[in-house]
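Next comes just one chain, in structure tokens: the form predicted on its own.
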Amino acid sequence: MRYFIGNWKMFGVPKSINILNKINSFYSKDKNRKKYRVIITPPYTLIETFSKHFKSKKISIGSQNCYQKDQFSSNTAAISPFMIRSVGAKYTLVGHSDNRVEGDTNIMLKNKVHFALKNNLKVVFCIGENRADKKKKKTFSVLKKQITKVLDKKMNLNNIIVAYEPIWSIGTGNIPTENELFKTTLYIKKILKSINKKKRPLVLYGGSVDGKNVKMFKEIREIDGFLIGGASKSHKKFIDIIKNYYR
């Protein structure tokens, strides 16, 4: 199974679901459609909206981010897990490298996937090294350390995915090579699997992702789907992608 998820971050207002809409039905006569999940996350203020728009559909609908506590608290404009899964999202993104640029620790983003798991919400944790890791050759370390700070084995990770986003890449069209990428995602898999054993990690690509160079990534195939920004804010860049994916 592949997953296709959208990341709109500050983009869309009501109409925006006819993009949604598009890509659905795009989805439902896809000869390929039983091979891939199509998820979006839009902002928090669309999220009950398309949630119970298709809701019988194939696309699910997620939330860019969560709180740290289960619930409801006295953080002013703070929008906990339960609070998002009682509008009808099944998944939300925690540690995008935006979040963490605020001020996202490793404390936080372990409540935030506890505190989501808890609230039946299946989360993309996501990690990533910046230029400077990456030209010092401590992507690993920087991947091994953002993964164990974070995620343990009483955690169902039957439950989390898994996006290697490198923050060099994200809106700059530059990507990793095949080969590092290669490598990247089986160390991924690697320290995932050492947390526990029993479970297959899923592991996605995100930064810069195009319907151009999907095709390099289709090689990989170690890599479970993708995390889309940009790219998914147009129905058809995000169809092409899917289809050259299977091309």
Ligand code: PEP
The other form holds:
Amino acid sequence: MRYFIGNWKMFGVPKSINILNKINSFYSKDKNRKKYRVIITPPYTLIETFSKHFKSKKISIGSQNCYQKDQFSSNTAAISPFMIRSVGAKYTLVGHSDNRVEGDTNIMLKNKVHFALKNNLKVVFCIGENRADKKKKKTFSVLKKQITKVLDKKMNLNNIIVAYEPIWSIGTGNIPTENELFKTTLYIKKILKSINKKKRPLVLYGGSVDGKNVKMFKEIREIDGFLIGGASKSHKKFIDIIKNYYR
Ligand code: PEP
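Pass me the form predicted together with this ligand as well; I've looked at the form predicted on its own already.
What follows is the entire complex, opening with the chain shown before.
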């Protein structure tokens, strides 16, 4: 099963549901639809409306983040996994680099993953090195640390998807070479296998994916799908990625 996950970031108002309606009508008729899933993570403000609207449809709705506590607390503006699940989301991103730079630590991320799973949310756990790490050839050691400090064998790893998103690639148009990405994906899978041989998260790629470069990515069979930022805000661009992936 492949995954095409659209991360809307700080984008979207109620009428943006039109974008999802168009993606949904493509998906419902696509001859390849059994081979992949579509998940969209709109901002918190739209989760309930979108989840209700797409409840019986093909598209699943996720959150872009969650707070590191379980149900209710006195933290102003915080939104817990329990609250997210209660409005119909089925997934949540955890550890997106936008949130890591704003202060998410490994301990916070571990709690987020734990409470998200506890509340029946599937977790899309984001990891990725920055440009300086890459220059210093530290990519593998950074990724290993990001994974092993947060994921552990007590977690239900079947309900976790790992998204490899090199920070230097997000929103820049720069992408890894086929060889780099092949090696890094294999390395991530090796680390995940060392945590639990039987239950292994799928591994997605994210960072400037578009309708053109997806043709290169599809050559790497080890990549189980994509986390798509900018291009997911346009139904045409998002659909083009799926179409060109299966072309
Ligand atoms: C993202 O922010 O998760 C992302 C992958 O963004 P983009 O596709 O725009 O690089």
